[in-house]
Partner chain sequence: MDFLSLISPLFVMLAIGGTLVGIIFGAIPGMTATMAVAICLPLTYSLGLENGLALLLGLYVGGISGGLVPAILLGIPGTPSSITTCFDGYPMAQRGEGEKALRIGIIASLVGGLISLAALYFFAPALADFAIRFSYVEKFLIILFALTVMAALSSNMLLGIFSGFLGIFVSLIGVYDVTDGGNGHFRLIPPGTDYWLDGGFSLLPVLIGLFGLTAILDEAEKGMPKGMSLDQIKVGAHSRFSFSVFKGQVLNLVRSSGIGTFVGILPGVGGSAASILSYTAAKTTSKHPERFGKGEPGGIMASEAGNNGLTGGALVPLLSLGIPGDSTTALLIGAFALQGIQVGPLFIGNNGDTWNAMIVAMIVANLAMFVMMYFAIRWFAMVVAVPKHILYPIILMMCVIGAYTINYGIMFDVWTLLIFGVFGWLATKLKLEIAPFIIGFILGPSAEIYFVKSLESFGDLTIFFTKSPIAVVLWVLIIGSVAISVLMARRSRQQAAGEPPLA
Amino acid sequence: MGEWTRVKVDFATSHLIFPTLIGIVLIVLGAAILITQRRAVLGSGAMWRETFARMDKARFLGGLGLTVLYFLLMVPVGDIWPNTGMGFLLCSIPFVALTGILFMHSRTLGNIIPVLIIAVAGPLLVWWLFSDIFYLTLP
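Structure please, single chain, the form predicted alone?
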């Protein structure tokens, strides 16, 4: 009975449990949608052509590129100052600023200054909360 109440955790791979479970659930749900809604999925080509023709490609591709770049740079920058959260902080400030400016419709100085203040204050607040209040490390 004693063996049934013990849980062994392999810390080298424990961080992969929930992403793997979530990935499996998403694959099963996607397959269920494709099977049950296959006629709607196969007939949606015209809707997607019209959507891609009307979309703001600069903002869509710019936002996508900034997000990929943000996640790619966070760990290498964090490795320069390990266990300090500087990767998160130094990558989040320009990411929030550039994303805010990218999605801004009117780029005047009066509109950009609040975005820059938020881009500095937001990541600083999150970095301080995680490091000093919750004692969690960020990349």
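Mind pulling up the form predicted in complex with its partner chain next to the form predicted alone we just looked at?
The next block holds one chain only.
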């Protein structure tokens, strides 16, 4: 083939070749999608409005919020008793309990008690299994 297919790779900038190429491919594909699916793209605002209208906001946003809180608290709590996995254990118990109650449909005492028992026993068992038997690091 002619000169135009020749490529000289400069090692110092070789880390940018592939990301640039993939970026260009993504832009081209993105443009193709915008053109062929323009109706769906234009309707996406309505799609999101409908999604949020239909969404069970308490369970979805509440679950997400609890998860973020769980992740945020794990390390600071764990730092109080370093290298014991306490951050994981002490945060998992309320997390499992609260998420379980949040996801539950009829919150009667008879339904809540099994969740509370599992919320205590589950993390305790997992914590013992992973930190004492498997010697894995937990927060």
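Residue numbers count along the first chain shown, from 1. Here the structure is a predicted model, which means the values were calculated and not measured. Between two forms, the rigid core is defined as the largest C-alpha subset superposing within 1.5 Å.
Put the two forms on the same core and the Cα of W128 is off by less than 2 Å between the two forms. Remark: with the core as the superposition reference, the CA shift of A32 between the two forms reaches 2 Å or more. For L21, the Cα deviation between the two forms after core superposition amounts to 17.9 Å.
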